[in-house]
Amino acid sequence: MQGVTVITVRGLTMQFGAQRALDNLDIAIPPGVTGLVGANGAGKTTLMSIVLGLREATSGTVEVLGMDPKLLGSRIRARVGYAPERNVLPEDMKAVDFVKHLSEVRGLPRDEARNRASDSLWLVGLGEERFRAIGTMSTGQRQRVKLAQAIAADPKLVLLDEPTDGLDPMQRDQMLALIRQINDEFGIDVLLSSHLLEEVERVCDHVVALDAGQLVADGPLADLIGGNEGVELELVEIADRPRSIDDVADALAASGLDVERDGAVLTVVGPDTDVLADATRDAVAEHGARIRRLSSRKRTLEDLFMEQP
């Protein structure tokens, strides 16, 4: 909990009747791009609404850019951009008018708001379409409008709730590149809420992981998933040695390594890369097995969740 943070949460609890949506959270979100991950219902949107001062927590404290959302919610919302998950865009309104209006709501003068609206729509790839009614736009274009309005008023921080929802793979790649760009080039810190762990691994520096309202992890992505954890070994099934794959798996497990088998593919995990390599080589040679493919296996955020009791 040390160092510079854009959001600091201590002892945060949110109770809805008998349901505890957030359970005594302690979180420190640093500058950069932070992924807020967890399954649907994990508490991500609830946490965002408290950060924005739209909902008051049952207990605990929150500090956003040095301010308390309970006391200074309107000031925070003027300095923090927000793109909600739900499609709440006015369908009859032109994209540029919508972004301009929200920029004025956040305190920009009319002329500056108009210029910022146009600039932000160009940035997200909607320059040519900025005068179109939002209702005539595709899902991908609407998601870009949400991002444009979130960044138009030059916020210090933006909260993006499932910004790739409904996008095809190419649109998803483009959206993730834009999110990385607004931090790298414009210095806007990002809190990205997503249930898609692979997306978070691609663009985030830091991760906050929630599960049923409880904190699973909070730290730099590199520290949480580390480097190589093991190897993935695909063996060839040999007709005259039908048990060769079983024998290799058994030998690796007997040497103290964790082995998971999926058909002819063995995932082998151990504490030391050299020991892992030697044991794999020896087991394959001893039992006359043949290797089709051997590759390193990296730890992922999915592994982090799977390890939870």
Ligand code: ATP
Given for the second form:
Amino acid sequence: MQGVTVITVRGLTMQFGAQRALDNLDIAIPPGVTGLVGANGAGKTTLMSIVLGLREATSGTVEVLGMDPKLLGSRIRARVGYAPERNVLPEDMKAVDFVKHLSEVRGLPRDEARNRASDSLWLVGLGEERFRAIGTMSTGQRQRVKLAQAIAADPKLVLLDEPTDGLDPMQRDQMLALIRQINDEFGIDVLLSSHLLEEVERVCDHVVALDAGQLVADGPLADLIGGNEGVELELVEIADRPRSIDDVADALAASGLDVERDGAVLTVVGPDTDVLADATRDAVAEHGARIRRLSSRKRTLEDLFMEQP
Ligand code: ATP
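Coords for the form predicted in complex with ligand ATP, given the form predicted on its own:
Up next: the whole complex, starting with the chain shown before.
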């Protein structure tokens, strides 16, 4: 049975002339922080704009917080914060006026909008800077203004399109921590798009992966990258046993494990650590091989993408 979802998409297709940007997608996004991952052009922004009712799909159905964006786009946009990828910020406006204005557009009374604009700018670390014109701000600060306006009107859900784009590693860490915080502390569900698999792995509970408009994966992060353990095994080349590394690789593959070889290094993936440890020990002993290094290797989202046909 399907649990509670914040966004449900069925048979969703988006065609731009000859270009199919989204191809018959079925996606169920639960509460929490969800990463929408895929390379540039995968269809992430197109999906977000359909979810917000800014663009109509060619076919299929979409439900956002129980509403159909085709019919109730403006109600959805009042309850769903959005930080677009493009730089759409007005250069001459003070950050606090901009955030206040968008909060009023989303339905907050003027005084409440002013208070919330100020609160959300403090939350993202721009309290001291809130009266500065946005045009004078750095890329990191502008990304924070975009986050502040997305959360200011007390949304149930926010859609953040590439929120770490243009940030240096430290700013990126801070932005990811903020995103986690708005879900953990304020209960705002988040859909964040990114082309960086590693950052999605760090912050998300759930992952939706797209590749050229096709769904590659949709599930809890732990299910997608867990359940398979890996080891990296570096063997010593032995002069009088020239085939020992091949023999170990063949023996491990014969016992049902996934083996990749790069010179003297074997990467072996299997269902659990005990099976891996037993098979490795037996294969090495049987073929008289010698181990130089043995380390465990966690499966990553990158492995998931690499496994696609
Ligand atoms: P990026 O991060 O680079 O924006 P993305 O995953 O968000 O990538 P989309 O912007 O959704 O990808 O684009 C998906 C595909 O649809 C691309 O091939 C893009 O060229 C095409 N596309 C998007 N918008 C339009 C449009 N208005 N007209 C024609 N093609 C479009």
